[in-house]
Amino acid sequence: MNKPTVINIGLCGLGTVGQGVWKHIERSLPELKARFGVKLELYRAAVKDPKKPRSVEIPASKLTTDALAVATDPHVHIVCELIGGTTLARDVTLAALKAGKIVVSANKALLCEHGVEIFAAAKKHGGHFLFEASVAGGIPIIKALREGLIANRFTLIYGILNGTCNYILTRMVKEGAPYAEILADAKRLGYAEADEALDVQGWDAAHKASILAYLAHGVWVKTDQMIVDGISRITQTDLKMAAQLGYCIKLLAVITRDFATNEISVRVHPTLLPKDAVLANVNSVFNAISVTGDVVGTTTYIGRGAGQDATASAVISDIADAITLLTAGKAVVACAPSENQLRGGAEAPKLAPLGHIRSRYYLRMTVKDEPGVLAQIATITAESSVSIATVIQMAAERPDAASLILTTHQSDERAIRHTLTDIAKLDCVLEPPLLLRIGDFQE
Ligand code: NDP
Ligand code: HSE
């Protein structure tokens, strides 16, 4: 193998993350050179609008609007795809892999949607695809799962995987600030996706959960095979009620595997966590992931989950792996157990039916404030064999109504969905009920 003496990096995208990568690589060029014995060059960058003001100084000669030209430039060794989305980003990624290059990506949506195609292209053409920044920002969770915890079979992985949602929920609790105002701040701070619906509706966390499930179990679970709920319907009433009941509300991704049945499940939903749980105390833009393996037990990882610097830190760790690949020829450990499973003859896990997933539930209903309402609702829960644990009634935001909050004992998704559908049909119920899960994780 011819070892390059200069390694050229091409950035496709120079927005929040791209500028962070540029800034921190530029700052640490001497250290990186000393560490790897090779010169690094920030060679080219593709953007949409070359005239846009940026926080880093880049010679105009290095800027282009042609991302594919950067991806296929024969002088570029490492291509960082930091554009986002699943169209141009996919073309850029596949073109670079087909040219045998190393692609470093922060793009969880792309990986979740096209992971099979991307890894196949990398394998076929001798390229590499590295994606530490795609999950949990600055937390090295990909490395932890792929390398540090390689001895383990994972029964439970759950965590806060979306910084924007955690930032919103935290400020709603601490300041009582309006949701829309906090979301606007999350955008300004560079935490939110270009399409913020991906964050607040739970899709971004679902993309990340899909990647973690792949790393842990070797199968791609698509978002339409998961439960995915977001935070956009959570109100001050829910946050206050949760606190009164001894909980915090966090948007969690939960990945389970039952090795007896060989079934896995993946879900994302706002969850009531007991106030003293570690993850209940992880606030603002921070993410946290609890990983339970059969050898190590439970390990927990906490750090900034979004934003320029934390994400750049993760991208640069992949760039360091890429340099090692280019200079020492060291392969990155196979990213998922699937290849090992095939060698070992183990069967890939199946998806557990979503209706079988069990939990305790929190239900908030806006109902007419009149006699007989509770009895109608209790009849429906009884018919679905959903057992009520607590009932609280309080004034609703609208004058003619009351908020009715139920918590249930353990039930399953099929029964609770049935209950919700029937409750929503009652004349006394004025808005679609809100369903939250109560998280009692046995690690
Ligand atoms: P931004 O929207 O800030 O940046 C996107 C960049 O892509 C911009 O520089 C933009 O150019 C460029 N771009 C867009 N369209 C084109 C095009 N047609 N041709 C060339 N360049 C184009 O996004 P982020 O930096 O926030 O996110 C990038 C990726 O990183 C996404 O996949 C995101 O999900 C992921 N990510 C983001 C994190 C964060 O905290 N922000 C954290 C972890 C992952 P221009 O500047 O001229 O508009
Ligand atoms: N929008 C994402 C978040 C960025 O808020 O978590 C990090 O992936």
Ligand code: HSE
Contents of the next structure:
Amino acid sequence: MNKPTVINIGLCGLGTVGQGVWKHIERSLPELKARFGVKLELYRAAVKDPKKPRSVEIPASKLTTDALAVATDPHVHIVCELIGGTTLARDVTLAALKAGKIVVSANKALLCEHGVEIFAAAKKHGGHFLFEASVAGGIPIIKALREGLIANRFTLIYGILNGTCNYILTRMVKEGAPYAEILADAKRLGYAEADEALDVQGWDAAHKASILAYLAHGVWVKTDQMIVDGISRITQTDLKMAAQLGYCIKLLAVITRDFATNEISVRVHPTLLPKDAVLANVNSVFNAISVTGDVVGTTTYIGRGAGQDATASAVISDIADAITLLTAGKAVVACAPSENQLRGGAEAPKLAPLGHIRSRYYLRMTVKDEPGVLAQIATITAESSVSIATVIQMAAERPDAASLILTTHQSDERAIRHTLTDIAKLDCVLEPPLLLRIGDFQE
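Okay, that one was the form predicted together with ligand HSE. Can I see the form predicted alone too?
One chain, no partners, no other molecules: that is all that follows.
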């Protein structure tokens, strides 16, 4: 191949991350030229408003409002899709790939919804799609799964993938403040969006879990095929009870595969982790991921999961891979493990039914403070074959009620759902029960 002497980079989107990418590349141009032997040019950036004040100074001649023009410009070698969303971002990505370009993206929602289409377009037209920044910000988990751990079959991957939820839970524990108060602070500080549902209801973590499941197992699991619960109903009672039981609560994404049955499950939910677990001690906006492979054992990755610099670091890492591809012809390791059969055989794994997804459970109920309540609940759990391990009763926030907290022995999602449905119908149960999973992970 003819080695280019200048590599032009086009940015589609110049928000917080885009400005970070521009700033750090511009600062490092001499070092990058010395390392790769070519000149890099920040060639063009597509923005909504060229006159908007920004933290980086960019010549007006390099700004445009036409993202598709950047994506298809024959002078642009690497297209950074930093728009967000799944509409224009999809159009830009597919247009660039159809032109045979390399696309670098931080867009987990786009990848989760349109990953099959994107990788098919890259393969058909000779383009490449790199997405290190789409999961866990500055933690190089994508490279770890597709390159460093390529010899492994992964039985368990679990992690803290949303810094907003981790920040809220950390402050709730440290300060004893209620969820709503900490959420308001998180919005004010920019850790949570104005519409916080994507973060606190678990959907952001679910998008990232979908990407990790694809990399580890070669199949796309959509969010509507997962168990997805958020943190909005967690109270100080739950945090204190977890501590009393020897746990802390973290919002986790959990991906498991049983190679004997060739079944996979992907779920996102608040989880009681033993206090001495590594991830139980990862706090504030940090992310952490534990990966268990059959060759390497368990490895753990911790770092900043969001923010301008952490995400820009991951984007620039992919840009460096793209430069190597353009200058040396070095192939980027295939993103689709289903194509190289290194993830457990020729057959793609199937989704585990609810009856095969097992855990221990924590169940909090607000009930009438009267005799016979526990007997009614115990009858229902017995009928669903859910075995109670511990029972704790304490005063509830409302004066006419009590909080009843149960933990269970090993059960499964189907049985516990039946239990919850029947308990919620009891006259003595005053609010919908809260269910949390207990993460005694076997690594």
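Numbering follows the first chain given and starts at 1. Predicted, not measured: the structure shown is a model, and the values here were computed from it. Definition used throughout: the rigid core is the maximal C-alpha set that superposes within 1.5 Å between two forms.
- Once the rigid core is used as the reference frame, the Cα position of Pro30 differs between these two forms by less than 2 Å.
- The Cα shift for Leu40 between these two forms, taken after rigid core superposition, is smaller than 2 angstroms.
- Once both forms are overlaid on the rigid core, the distance between the two CA positions of Ala180 between these two forms is 2 angstroms or more.
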